[in-house]
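Taking the form predicted alone, here's one chain by itself in structure tokens.
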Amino acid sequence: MAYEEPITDYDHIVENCTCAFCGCNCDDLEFLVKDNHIVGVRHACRLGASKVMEDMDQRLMVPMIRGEDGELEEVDWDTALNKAAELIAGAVRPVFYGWSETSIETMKEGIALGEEVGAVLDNQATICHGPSLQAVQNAGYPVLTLGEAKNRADMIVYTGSNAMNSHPRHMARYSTFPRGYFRQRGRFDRTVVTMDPKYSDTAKMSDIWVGFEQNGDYEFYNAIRAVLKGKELKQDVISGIPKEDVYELVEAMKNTQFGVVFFGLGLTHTLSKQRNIDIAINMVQDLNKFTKWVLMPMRGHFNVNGFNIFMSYEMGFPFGVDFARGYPRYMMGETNTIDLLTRKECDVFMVIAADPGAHFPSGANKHLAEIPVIQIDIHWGPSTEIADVVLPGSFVGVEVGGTSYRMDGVPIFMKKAIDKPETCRDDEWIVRELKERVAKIKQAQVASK
């Protein structure tokens, strides 16, 4: 790695702010400020540091609407505004989607709106999470804070996760090397364990690395639980492993005093699923009849798991919230984005601080580019080139405050650091102006009858 001299050419320093990249949202970073740019980032890791330094690049600076000659053409915000407006209010089925990179001040503006309309509102968990909120659903949630697992926890298993990669100061801050009450010499107070087929950057940085086959998690995390419930295994090898490591990992576990288990994508798309999940749950469950197990998501975007509270606490759903009825309604593979887009029920795609052109399976993406598409968001992507009406808005956590919840549902309120383009807007202003808009077309189109 290249030396890089320090910043040093800076007006001031804004303390206290929080990364607007991964669900660790760290609120210890320090942005250096010069002529309302951010020049430097203290204390964030490359991914968030590249994040906020890098905001300028590709940047949405102003409203647009494609033309009839299927070109993006610069309009005033009111044009655009109208334009949008117009299409949802016409739409029969519309859905929203996204919401995992914006405020929950901004979502609670997103469901009046669907409300008003008839809306599906639904965000990445559809396509990442999405089974281990259904698992919760099914098994329970034997949850921690990431501050417990820094003050007591002295075992970590992280499955189906490469934290050292998709979230690099997770292990640093959270984990595995920070000192805590219960555990004054870090790193050497914790076993590390890495359950995963590939041996990964985390698994190196591991006191143990558990190579199970792939699509093998199911069987493996049942051995374990036959184990913990004095059952022998009849087989010799589990999944690849030697049935004498299953109980020596298993005697581990139990003698350890607060043991946490972080599973990430890994585990949600093999073939078992949400079962995996449910598993590693039982599995939680079943330890705590020894000591004290807890286990948590390692959730990607700063605000994804903040879409699936606020919603599970307003409308008694994570995802996928369906208003056509007049009331909430959820059912996996029904009301779902990709179900939706792929049965071509959709007619009209809103998609605010997300990127499914780059996500979504190419026939959801078909559809998309069949149906008008209203983009909210800072970046150009994929998105933006099958947009109909482009929405520049604002990035939370460094132009705009805003509340999100951390992978462990802790709410942090994320300050404002710098001013705005003067020619984008903030989400909620954004989603505040469509309902309004939207509520008055619906009012005349009543009026006219």
Contents of the next structure:
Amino acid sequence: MAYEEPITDYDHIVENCTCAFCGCNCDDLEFLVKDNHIVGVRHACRLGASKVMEDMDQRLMVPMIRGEDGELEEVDWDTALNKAAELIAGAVRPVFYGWSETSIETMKEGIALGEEVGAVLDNQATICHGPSLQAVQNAGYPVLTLGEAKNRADMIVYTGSNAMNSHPRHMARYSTFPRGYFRQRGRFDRTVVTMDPKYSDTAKMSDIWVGFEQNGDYEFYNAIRAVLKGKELKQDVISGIPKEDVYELVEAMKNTQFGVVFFGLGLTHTLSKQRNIDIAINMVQDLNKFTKWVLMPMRGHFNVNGFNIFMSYEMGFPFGVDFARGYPRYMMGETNTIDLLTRKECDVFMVIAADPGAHFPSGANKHLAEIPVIQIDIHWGPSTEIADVVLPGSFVGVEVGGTSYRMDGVPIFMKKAIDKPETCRDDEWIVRELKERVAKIKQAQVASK
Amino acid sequence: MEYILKNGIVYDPANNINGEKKDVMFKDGKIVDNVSSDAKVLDVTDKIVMPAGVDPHAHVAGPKLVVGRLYRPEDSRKGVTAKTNVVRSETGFSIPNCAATGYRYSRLGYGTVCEAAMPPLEAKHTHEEILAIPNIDIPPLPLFGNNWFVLQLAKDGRIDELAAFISLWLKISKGYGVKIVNPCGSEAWGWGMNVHGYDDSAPHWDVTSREVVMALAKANEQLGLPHSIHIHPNDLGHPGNFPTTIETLDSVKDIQKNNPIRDQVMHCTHIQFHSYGGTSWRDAESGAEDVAKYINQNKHVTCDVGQVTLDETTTMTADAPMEYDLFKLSGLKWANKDIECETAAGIIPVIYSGKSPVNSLQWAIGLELFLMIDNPWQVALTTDHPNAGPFIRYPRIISWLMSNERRMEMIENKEVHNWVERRTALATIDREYDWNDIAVISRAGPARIHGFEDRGALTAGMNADIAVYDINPNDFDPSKNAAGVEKAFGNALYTIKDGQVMVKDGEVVSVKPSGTIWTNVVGYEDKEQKILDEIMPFFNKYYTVKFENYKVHDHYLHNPIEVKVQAGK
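Given the form predicted alone above, I would also like to look at the protein as it appears in the form predicted in complex with its partner chain.
Let us now look at the entire complex, which starts with that chain.
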């Protein structure tokens, strides 16, 4: 990497900004601002910094509606909002999907709209840590705030997670490298273990790499549990790991003072899905009979946890909440976005702060191409290609303030640093406008009857 | 808008009104002595009129609640109702969604509910949930008992600085008073351990539970906060824990109270869980008599009960090691949440059953405490919601307290296990609460305990928070009609909050946003700055959020109810 000159050409610095990238929600960022643009970001990782600095790249600037000829055409805000409101008000089975990259304040407007029209509200958990949440509902949820790992942990396990690539500051800020109150020597006071079939960048930073076979997770954790319960392993090799290594590892885990398992989608989405997480949770519960252990899902988007928390306190269920019957329902496999799309139930789809075009299975996207799609986002993406109404929002944590929840549930108010482009609107405002316009249409319908 | 509640039978213990037939008038949200002839008349002839209920201790908003809801969809699937033109959807039984929490308290005739445990690091979350709860005012209590700064200051005996820290942290977290949970024990849980007894200390910190509690009590009185320290003592739920409880209560008896409204220097919460005799669950028995005797002889303490209601519920507490103990007993799904530098929490479902000897014992101990503590101003009605049962069971508990016949029926019909007769004295107590006693334990008492100046009584100038119940006390024997009591107290005829009719005939007819009650100490600004300067390097090093992002700012308080306290006055 070539040496980069420090940035000196800026007007002012905004301190203690929160990164709007991953679930680490690093809140120590400094934005260097010149002419209402961020020209430099201090402290952030490459992922975070580039998202903040290149915020104008492929930026959606104006509201658009897809015309007769199939092309998106620029329209004014009133036209776009009215069109979107008409679609939502006329929908039989609307789905509002996304929310993980916008603020809780926006979600508040969204749930009010969803209740009004009987929509399904769902977020990215449906395609990422949804199975983890299922497992939590089966087995429990022994977690921590990240500062506990920093201050106490002497053993850190990453499993199915390549934090160095996906959450680049996670090890630096929370788990491995920082000097904690009881771990004054930082990295030297901790044992880092990566459990992953792949020799990932995180594995390279670790003291121990346990490279079990692909889809061998369940069997491997089962073996650990068996050893914890005092059983002897009958096979010599378990999921590709010699049994002596399993014994040794269990011994080390029992003899730590404070251990944390950070698990990623590599564990959640292999063969046994939520059962992998079930058994990881059970393992942590077993380990607590010997010493202190906790675990934590490595949540991806900066507010994906926030949506689950928000929906839980508003309606008692974390995601995939269906208001079609006038009361909230939550049924895995029934009220989740992918199922609704592949069954071709959904007739109007609103996507906010997410990119189903890039992430959904093709069957789901195929249906999206056939129904009206409303997109609220800041950047162009594959979803824009299938959108019929595009409403350009603004960048939470940079152009507009708002609440987010870190992967460990710590709430942070992400403050505003610069003004949004004049032609864009706040997400919260857009959804509120939609809510009010839909309510007007509905009232008119009632009146005309 | 002026109103007159006409011809009700009024129970207003704070004003020594005990079942008098009189009118209650209010105007623009406040109780008044006179209204004009234009006042709207609400005819409540011969119905029970009381100040709206005040819940001194419940868990209704915050991170623990959300973990409970998130990991127990089986609970959220109970009690689901569709939205109407007035109300939003309700879900949940032991951990209702925010909307249901507000409506259900309204239907019981309640107006104020204290959220009993707020970790300062996640205070914004608690406040977000308070914003989502309608119809009730909520004072949240931040947790101090295992906070590292508190442990250090208590160890060094720096009461002045501790007072400044409390004053500052109440501002930062927008909290109401000082909550202490298993002092030193939740810190020990950071290493998977617990403390045992009042003179045990957390690893590393070298400060005992006693030292922490006494330091906090002294600092609390130095500031003259409206509420006393609010303590969940050590050893919760362990057989043989009652001596620890009495030791804890006794340790603060020489500390001078410094507040004109409340009488106590220590409020001991869910004391039922802390009044067990015996040495293990094999030989466990009631310790209620000793605890009640201590409280009867000492005016410096108050308590609430945490009455077991014999339901399936969700327990949640900052006493995390205790929750892991419960997990080892029941094997049900266990959740835990450690909060850096501050506290911990644990959650686990519990199925309290009358068939279980232990649960029946707990049920009886709670009732014994209610009935053995002579002065109703010293004991308040709670279930430690949702720990011993959901708050919607308050009417049922009221019916138990008012009817010895019902209690004996439960014992004789084997609705509870025979440990109740064999290991407690409940069957020998025939005391029955009267309407006035009920008004004390559910509104007047808790309001005084929390030092509220604006609620808990029907005095002119106070908030028009009023409950009317569909019972004519002159023509109704609660002793013979427990079911009637439960029905009436569960479906208020009217609930009035700040002069607005929220409930009529048991139905929620209007909603209003909740208020957040918090304490703003004035006069300590310099001392606060000094302690802040001192602890800031530590904060920056060991917390994982920046101080600027730690504070709860006004964005999270839409309807703040600020209680100004002149420090030391």
